[in-house]
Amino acid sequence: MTKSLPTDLAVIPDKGVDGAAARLTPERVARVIQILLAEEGGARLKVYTETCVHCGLCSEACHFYLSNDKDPRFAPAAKVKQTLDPMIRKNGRVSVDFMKKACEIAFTECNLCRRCVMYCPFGIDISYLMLFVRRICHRLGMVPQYIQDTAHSHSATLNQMWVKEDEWIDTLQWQEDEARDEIPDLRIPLEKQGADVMYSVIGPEPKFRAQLIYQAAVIMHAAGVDWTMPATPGWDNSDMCMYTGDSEMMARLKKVHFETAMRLKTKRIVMGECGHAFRSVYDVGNRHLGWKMPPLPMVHAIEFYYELFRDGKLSLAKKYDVPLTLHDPCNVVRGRGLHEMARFVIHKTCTTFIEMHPNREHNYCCGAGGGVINCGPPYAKKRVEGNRVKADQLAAAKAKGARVIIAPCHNCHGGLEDIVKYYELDMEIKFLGDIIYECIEKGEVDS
């Protein structure tokens, strides 16, 4: 790719960060850092920060580092040295300007993808350390405005898109009506007690991608699944609070989600195609509530689709015949190991599959699902230019014939759409559900 890289590494203006900085004093900064280091740091933080020998083996794993011409400031270990290390070494006595730069690094120069963990000889989890920096920023009120607005929406309405309760129900009924034009006996069951599956989605689906609910209903109907969706708050499984450092609000949101499923006495939760939401429900939010694992079984859509095809519950009317490639989302591949299940579904439904390289757990991050994309327009150019290596990866797959990218994650869609547009790659992006809906036998069809 030939796009130029940013040369100015100064802090980008942001209302949320700058407004907080104007209200802070060095004394307040030191006090907050000292409290968090004492109360929430613990052995894990100490081992990680004291074990790193700055060998640099993590550097080649980071798409920000690779895309910025291997500028050492973007190496994962260097990000820790520029943020958390001075806070610990100086016992929190750092300046407000230092915190502004630390905030930008933690929120917009690390997407918490955990690729670097795989290459660290000591297994140091840089994403945990960057989340700790974000936690400090949250407690100081210093969070990029766009992602904080999303977190506020979720805290006020229990969904990140400010969808009102009647609007949620109307959307489900609207999608049911649309689907019944195609399949007259289809239903989207609401509030069904004891169903095998509670299907949950993220806020943008009823707001911007309601057709995905339609498609999910058709897949459920074709497979004969006993399922339901809630009519109450608790349906949104997403969680930007996890990425702003607001652990208390994250735990509250996950509690509502779990309790909604338990109120319906469902046997398990099936989540739509979203990576960060899966991370928040399966790996982070449950732990802040004191559960090692979620209180009831839950699976991501990839695993659910795999089960349906494995068990012969879906039949194909045709195969998708446009050459395509697969983006492996960080939060369900490195975070859950669903890469082979995704490929199983693709091989079942598609004729021509072209691998990206590297792939599976080694795939490059989209630059979105760790909250970076949610920090909004002030950082958009920096984000896409900081992922030139992903654009090169996509371009290489396109050169081999791929015309479509499957991305089984909402934030990955957003990140990849920006990359495809910015680098003029002319590739279409689809969900796995898009492909399955197009290819399966749908049962009774209105003549």
Second form
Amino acid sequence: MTKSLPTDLAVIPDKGVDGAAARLTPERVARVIQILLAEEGGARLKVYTETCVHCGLCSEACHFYLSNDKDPRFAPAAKVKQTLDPMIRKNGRVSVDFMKKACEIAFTECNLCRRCVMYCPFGIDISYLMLFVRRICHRLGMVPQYIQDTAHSHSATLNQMWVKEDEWIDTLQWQEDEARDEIPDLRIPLEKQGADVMYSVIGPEPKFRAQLIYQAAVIMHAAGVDWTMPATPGWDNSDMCMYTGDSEMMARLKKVHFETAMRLKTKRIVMGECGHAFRSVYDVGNRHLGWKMPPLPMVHAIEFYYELFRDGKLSLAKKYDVPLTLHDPCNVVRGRGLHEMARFVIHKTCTTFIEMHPNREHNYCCGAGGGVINCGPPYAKKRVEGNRVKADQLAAAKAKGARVIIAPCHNCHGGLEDIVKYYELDMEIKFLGDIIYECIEKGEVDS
Amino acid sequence: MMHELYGFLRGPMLWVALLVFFGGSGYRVAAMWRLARKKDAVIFNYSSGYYALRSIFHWLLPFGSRNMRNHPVMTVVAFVFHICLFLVPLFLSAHIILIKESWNVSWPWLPDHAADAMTWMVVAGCGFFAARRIIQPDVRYLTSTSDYLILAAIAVPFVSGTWAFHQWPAFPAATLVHMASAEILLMIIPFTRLSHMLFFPFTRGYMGSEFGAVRKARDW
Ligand code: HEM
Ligand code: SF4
Ligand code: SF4
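Switch from the form predicted on its own, shown above, to the form predicted together with its partner chain and output its structure.
Next comes the full complex, this chain leading.
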């Protein structure tokens, strides 16, 4: 029942974190925390930390807690107890070593998936509190090296992957060339003014998964959509700065993204299958810019595909007949309620759909989101072992026959691939776009 | 001596306790409201009456959320505990008689044996919560001394209240303990974690609004 718990403060070595720790003094730590508590800590911080009745009802919401044999340190409220609570109680006078541990907890033991919000009777938002810790870390310059590198890329290039402007354009033209072998009249319209749709993607797409841009172009073509992609920075909708606590840079990124769409006089933005990018555009970045809702209509790919099928814009050459299951990504399901639309598209395009349990708003996070996968190799083992429940959940769906997992989110893809490999599940992971691309009638423009 | 203390607890101290409770509660909510206006404008921008109430409704309804269904024992205990906690002091015949003597107002009261049983349910609830804090590792990890003190602060006025009611040995002293501890409990509500009573509608309502109006999802 009560096995003895490890109480060590051992932290995983990380250049970014250790480097910062070497530079910091306790005085500086205290000062930064005090400033942030005073300037940015408002009623939410106060009420959340003061009304939590320590009931532990949120514990079982968290995949880290469940997967680490219910180690109490991974319970959502326990993450606050190990980080913000002492900072507030001691008015910032915590040690540098304490900050290293707090940094590791906030960056790598919480996916900001907001599942625990739905389990706490008070709706206490642990992800908000963990982001607050990350904000403190950011202001201390103490951020895991790998994710900080992507944040640097965002600052320098306005995209996540150090993609240069000409590389971006080259990639689009290369994908257009490739696609024209298959569909001779296909175009990837660059810089078209006044199109119905501006399609934006995340930095890793041109870098590692250019095939996805190809597929999107084929779908746009088949549905007869009037669309365009920008040739300038602003094409990348992703946002690691949102997760490193760099709110200023996050706001700048979202501004460029929105302004690019406005410069092109596009009617709305359609975003590729990514969850965190959607959160940053729909829910977080817009707020930092003072927009209650995004300043122009924008939808996630799931909703866009749903509309195309609902309006009969796409016709099918075949149905996808490998039995499959769906992983509901946190940021578009708990973040935007797109779960029924995803199922609509699946039922249109696939023959055998098997639900995993829990599902919809209650689905377990992939373990990669919230920037955790972006903290890189030092934390990979901990991340994958911290999501054994996901493996169990997938294995149960597999036992019912599912051989493919649809994950309409880039982060989820990365996270699930690692889990499938580590736990030897032998399942294939696909985007919704992969399935649609495979099944639709590609040749004719269907009007 | 006993009489003077009784007079003090029944008279001036009761007023002080009520003042601290209502004044303190008003102050805490108002101060938080002001702070939210200044630093968390987002709360007001996104709040939606409909979705706030939808969420509050699901979380005040027994077994209205998935987590309550996952923990049926905790759910039953928590609901019985809170319901009895409110009903007993407000609808106890002894309290109503005192109020009638003072101001000549009264309202229906609970049968004494029911009130007695409900009192023990509150005490048992405190025992259950305390046991949970000792036995369940995650709850124990989260627990600090103040959590036990809060449970004690609730149990004492209820136990001493029945003690006085049943006129068990030394019941006059129990009466004094009852009055003093109940007044202390009232006074600490706004300033401890018991303020969850004040902030529950706000935190739940805010999250309900964010989930319902912005994220188009359920939060229960
Ligand atoms: C409208 C008023 C109130 C609401 C909505 C409310 C709601 C809650 C909720 C949702 C919990 C979380 C865990 C659980 O379900 O047990 C809780 C716990 C608790 N409440 Fe309340 N409460 C209210 C008033 C009070 C009052 C007036 C007291 C005491 C004077 C109180 C004492 C407690 C205690 C001691 C716990 C913690 C149980 C533990 O130790 O785990 N509550 N309350
Ligand atoms: S990972 Fe998700 S469930 Fe766990 S603490 Fe973070 S937001 Fe809550
Ligand atoms: S469920 Fe809510 S109140 Fe209970 S420990 Fe978790 S965060 Fe605190």
